[in-house]
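Next comes just one chain, in structure tokens: the form predicted alone.
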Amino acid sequence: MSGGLGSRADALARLRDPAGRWDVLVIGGGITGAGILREAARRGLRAALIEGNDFASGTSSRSSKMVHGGLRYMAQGAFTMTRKAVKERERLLREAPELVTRMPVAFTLRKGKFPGRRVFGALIGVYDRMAGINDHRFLSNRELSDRNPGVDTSQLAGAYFYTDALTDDARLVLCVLEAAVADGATAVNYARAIEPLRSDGRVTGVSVAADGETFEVAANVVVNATGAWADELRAGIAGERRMRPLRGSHLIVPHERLPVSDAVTFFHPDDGRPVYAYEWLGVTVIGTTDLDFEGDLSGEPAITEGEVEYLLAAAANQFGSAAIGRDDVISTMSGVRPVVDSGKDKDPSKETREEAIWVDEGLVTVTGGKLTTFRPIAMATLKAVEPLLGLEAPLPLDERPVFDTPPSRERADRAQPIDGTPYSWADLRAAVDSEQVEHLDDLLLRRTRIGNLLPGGGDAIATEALQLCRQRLGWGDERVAAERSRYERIVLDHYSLPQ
């Protein structure tokens, strides 16, 4: 791992300094904002980022964890987006091999159904050529079963094996932020943008609320990288709302109950939408749904009863002998995708995942896009920002590796492993010391994924985790009790089956 995010108190002091003015102020601490901060700071710009909640607390800790080209988008004709994404996938596999890992995929082919072996083989051949690799082959039903015990092959005509990639999305965000901070950027969580500041018809900063105070932050350019929440900041200036928030939900079950070796991909029996089951951090994830999100964007999303039934039905259809049921579910995960509304009443799964960039009176809004393509999205955003900076010389927009040094989770002290997880107490101590942990959920749901991997959000280790925060963050009895209550409510309401 890199050197961390620095002191939050120091970062807040720099942000509050009325004598300072930022070249670029990024609003939004997900992967898009982190990528923009990274690319701005390394080019010598005075850059800061604020996030109203915790870093990666929105879409960027609740995605499907896949760094992929979007094979189904290519099937819909989005070849340019797919080509860009697979090239970025290969870049990240090279630059961050411990953070982004090759993921085997088995795409099942149903007897007499589209696509057949020949069509899918041609499609995946193009997909691999775009990435500059050749890593696909046909699997017989026997090979598919050997690799993925419990898969029902009675209606299958084999499967196609190919590879994409997998990551811990929240950890990816943190590593990109840490790289930006190492290059001189400032990043602060739990600092909420209230409204834009304007002068002579142009946005010149934002008012910010943090730690019970409100103050103004001046910037030459403000970048709205709040994803699904982009309309909240932009609508008052642009006079329009363009986002179509879509919810995607997942079930997490013990890997021994569904011991897949591949990301087994299959079509849901009810609506024909692709669903998958894959191993992640020692558990099996079943996902995803794709529905219009009609809840309150100011709160956290949660899986619905209908989504639970939908995903269990998918598992029953493809893994009937496993008999996966509600009692097997360790946790759930639900996120809101930042999709730009086409205005054509499309099926949610057919809306474009391309990014959009708008400039309104000096406010640069970037939204949409995919986790995989955060770097080119950041570069496109910098191109939109450059004319607004008033620079004497052009901004160098050459391509550079995302990470100067590959991120790593290896630590010298791994003597206290936490059962059922890939984490040690050394990981938790390092996160508390250097990654702006403000709440217990920051530590157990994003700095680590213990809350996703252990029953009850990891309640068996919550007391010890709270003691760690007491010792290293100075939490007293009242704070410890409040954090426990807060965490239990978050887990119950947003990471568990519906009550």
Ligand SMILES: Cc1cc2nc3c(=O)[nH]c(=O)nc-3n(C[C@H](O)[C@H](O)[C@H](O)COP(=O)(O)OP(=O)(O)OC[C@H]3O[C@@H](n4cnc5c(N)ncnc54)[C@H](O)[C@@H]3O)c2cc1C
The other form holds:
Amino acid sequence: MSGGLGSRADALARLRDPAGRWDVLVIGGGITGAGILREAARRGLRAALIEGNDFASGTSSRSSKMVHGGLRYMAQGAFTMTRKAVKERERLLREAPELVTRMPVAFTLRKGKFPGRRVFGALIGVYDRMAGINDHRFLSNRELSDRNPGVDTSQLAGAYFYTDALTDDARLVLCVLEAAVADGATAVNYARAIEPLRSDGRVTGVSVAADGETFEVAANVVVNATGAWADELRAGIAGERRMRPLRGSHLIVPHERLPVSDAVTFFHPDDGRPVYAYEWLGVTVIGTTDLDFEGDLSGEPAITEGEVEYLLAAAANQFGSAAIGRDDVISTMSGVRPVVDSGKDKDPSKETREEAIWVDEGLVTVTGGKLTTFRPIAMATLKAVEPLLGLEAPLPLDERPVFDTPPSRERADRAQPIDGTPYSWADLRAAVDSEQVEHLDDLLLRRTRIGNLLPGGGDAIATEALQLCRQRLGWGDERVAAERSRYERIVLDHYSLPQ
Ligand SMILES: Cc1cc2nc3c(=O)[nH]c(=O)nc-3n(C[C@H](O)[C@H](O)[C@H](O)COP(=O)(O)OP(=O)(O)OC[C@H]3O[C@@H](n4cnc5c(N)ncnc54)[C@H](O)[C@@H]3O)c2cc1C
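The form predicted together with the named molecule is what I want next, because the block you gave corresponds to the form predicted alone; please supply it.
Starting with the chain above, the whole complex follows.
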């Protein structure tokens, strides 16, 4: 953790100052908005970001957490995107080694089926070369099952080993935001953009709702980085809707029930889509699905019964002897991919994951893309923003390291982790003190991932966590009770098996 996000009250006061005018106002506190804020602030722009809920509460805490090139996209011919992504992966591994770590992958090969050993070997060779590494090798069935006990090799012709990377997506967002704040940016959660303000055919700011009040914020350039929600602010100006939100869900089970060392990748028996099982923060994640999200986008997504069955069927097919069932599920995690609709009614998994940038009456919208490529997306967005700023000198758009100092989570009392999670009470205290914790779910689902890692959202430690908020944030009895029931409802409705 680094220097924190600064006081929310101070940030809100700066935002509400009617005399103030921002160079850039970013809407959306996911990885895309955070990256833009970071790159804008470090170039001396007066930059602010507002997030309608909590930072990273949209898609950027619900991804598969892979920092990767997306072998699947390369197989679909998206070489440029894959090259860009694997280069970013290598950069993040170098520049944030505690936050982004190398992830071993075992891609299983099915007997007599495509892709065979030769084709996959050639593909993975190109993938590695794009990244400037040479990590791949063939694994026999024996090696595969030695590394990943429980994997059923009866239908397999071995696997290919290679490496990608893994992170904590919400922590990545927070670290990028904290780096932006260290460079003078303002970031506020629970501050929602209601609608763009327009004058003479040009967007000049937004109206914002925060803490029960509505006020106007003026900016030379407004950037709409609201991911899957991008149409909401843009459609009234652009006269079109372009998003195709696609839901993806995961099951989280104890690692001892599925003790994989690699991200074991295999084809789903029903539709042939690749599915993974991998270790993350001491648990095993099984994912993911890829479906049109037909629910109400204003609410949080949740896994459906059909998705649970789909993921359990995948596990049963590849890890039959482990007999993973509903009783093993610690938690679930569902997110909505911000995918730009090709308009061609494509299979969801075939829609491009490339980002799109549109400028409408000076409103710059950026959506799509991947967690992995947030830095180049931010740079491309700044290129679109630059001519609208009316600066006297051009904005320097040189490439810089993502972090000036690599984020570090070392703490004195790490030796006493909470219930087998990688977190200590010192981590929770630090988050409460400096990371704009407004709700218990901010603390247990995003500042830490305890709510994903422990059964019942970590209900066993919720009382102590609330006590911490009582002491350090001044929450009274009523607030504590309200936060507890809010948290229980969120965990039950959005991070558990369907009731
Ligand atoms: C299941 C799944 C798995 C994925 N796996 C990977 C992976 O392994 N690797 C990878 O690289 N990518 C992955 N992705 C993609 C990646 O997660 C997304 O591309 C990325 O998180 C999008 O970030 P974002 O900032 O654009 O959107 P978001 O994180 O959704 O941020 C947008 C924010 O805008 C806020 N907002 C909306 N409206 C308003 C408003 N009016 N005012 C203020 N704020 C507002 C929302 O609350 C939200 O927090 C995955 C996605 C999913 C769904």
